[in-house]
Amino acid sequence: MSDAASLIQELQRLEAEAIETLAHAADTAAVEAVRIDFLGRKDGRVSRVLRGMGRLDPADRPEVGAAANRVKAALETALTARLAELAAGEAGPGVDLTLPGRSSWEGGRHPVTRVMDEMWNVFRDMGFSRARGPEAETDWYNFEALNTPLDHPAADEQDTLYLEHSHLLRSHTSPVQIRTLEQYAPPIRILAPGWVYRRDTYDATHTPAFLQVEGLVVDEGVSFVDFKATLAEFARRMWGEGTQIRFRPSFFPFTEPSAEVDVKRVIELPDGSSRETDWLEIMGAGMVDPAVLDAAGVDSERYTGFAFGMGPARIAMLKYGVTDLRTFFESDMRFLEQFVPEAAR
């Protein structure tokens, strides 16, 4: 036998050994410990075999080289497939890894949000427009604009949360009011949605920071009859046209006359049958002070408009039974998968 066939001959004996000791590696470790005794650079196997070619004939050289390329590509095959193997029986037993695979969890709309949205898509339909501002303001918007001086009590440290040289963090969206009327001329209709920030504790029915939206409404000839008719909708579409509403005197220093709003609601029962519900309150509100165009440059002897501030929160705690503001911030994937959509789960 010549020295090339001895060659070849000595590298598929080492092909079949490597294949063999490899079905019995049990785990990384021990296939590793095969690449490197038979592929290993210095003192692998096959290489110290091709180290052999050197006194061969250069014409059969080529030969010896085609072999030991096809001998290491295949450990090199058999290697990987092994390392497969070892990695799917991590996986532990009864594991079947040929299932398809679970698709990942798709979130939803937070609750506030799916209320928010729905009373944007209602006051737009009346023809509101959005409108925004700042969430760090100066006291002159925030109180003194809205008919606020600076020693009532809604303007004291125990309430309000200042920053530095006469500025703060609104404590409502009213602030929106006063800008708006200041950069737009009458008539004007916006909703105004925002955070807004007080020094609240944290409870069942408190939180420091939450979710407010202002309307506003300013034109000539507007009158209570306007104001009642506009939230006696906004209650009917957001509620059912069962829904009664309610207004009771109440005090704000930027509205006059004041008013808190409730709704009673028409719930239906499983049996088919329907009961009211108890008078809920559901926003403060009333005809915009003249004080408040004043400061606003408005000419509050022609123009005359109402306004009316709320909580999505806690409209989202009566729409969806919930009885601790608290739930709506620590999310609890239990609670928010109930508002993701079914085909998303």
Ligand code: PHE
Second form
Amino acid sequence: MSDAASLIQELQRLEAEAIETLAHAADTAAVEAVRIDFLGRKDGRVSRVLRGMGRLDPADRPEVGAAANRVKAALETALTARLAELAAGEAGPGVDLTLPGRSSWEGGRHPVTRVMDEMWNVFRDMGFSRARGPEAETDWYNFEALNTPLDHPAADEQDTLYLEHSHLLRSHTSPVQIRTLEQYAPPIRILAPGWVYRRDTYDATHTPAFLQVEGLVVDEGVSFVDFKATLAEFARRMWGEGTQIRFRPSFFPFTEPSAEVDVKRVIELPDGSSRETDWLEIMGAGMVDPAVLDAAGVDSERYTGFAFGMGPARIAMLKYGVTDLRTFFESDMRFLEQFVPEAAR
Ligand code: PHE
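We have the form predicted alone; now please give the form predicted in complex with phenylalanine (PHE).
The next block holds the full complex; its first chain is the one shown before.
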């Protein structure tokens, strides 16, 4: 390499090193130190390199001189820019030191999730397992295996969201009964939470998607007494000792007999006295129809069972005094913030 080329290379190396050092210069004194180290007139490192020019062929000097000037100018620009940066950081515009500090957000569980978790805790303690099934189902699992012929009103296109090729969005969590019975031998005790879909208008009491929690118990010798006692125990653990339940006769194609189950709670008033609530419907339920066991390949001579389906959003509405179901879906922080745990507020 010629002497000229090696001097130019040395200048470029110094430039890179100076810029790197500048980036770490934390105050104006440090910037000034960089200036003296690299651009100092007598002992600066750039000046020292230029002293080597004397050895050069005079024809090569202009090229090295031009390179030196370019490097000096670049360093001056970088020094000025770094000083400006430091000045902005010290008392930059838009930084108001008198503003209160930012508080951090702490999330809370959604009110419907809370109710579902409470339900799960109770049934888990009673020996239930979790189960789940697909949201896109076939009409066999959603209707026919559940003893519901496809010309039943529930299967009508007015109520159910159909997909292609006999598939649909499940209109309840009851198909998980069939899938569980197909997959596991009794004794079965499951709780199956999940989303279900219906062709409903979106208003204060209906949403086209909502959560259900399905329960199923199948074993030898499961009787109506087990059915009633299990649900009464659930209600007491969920809502407290004084809670009563009542069964109203109803109809579902997949249970026989069928019932709608209501609860009446005792609530404590601030003055220490207590009051009974109105009856509140919490679930549809019944003894599993033998046709359902048969459809799932379970021996209906040997096994019996009961099933129930709950709507946790409805229960959350009553629990929290919410009058419009849509507020559960609209992610309005003014609403959801109320459910952040006390300690985090
Ligand atoms: N699947 C029923 C519904 O969506 C509820 C139900 C479940 C009823 C299990 C009886 C037994 O309304």
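Positions refer to the first chain, counted from 1. We call the rigid core whatever largest set of C-alpha positions still superposes within 1.5 Å between the two forms. Small disclaimer: the values here were computed from a predicted structure and weren't measured.
With the core held fixed between these two forms, F306 has its Cα displaced by under 2 Å. After superposing the rigid core, the Cα of V71 is displaced by 2 Å or more between these two forms.
In the core-superposed comparison between these two forms, D60 has its Cα shifted by at least 2 Å.
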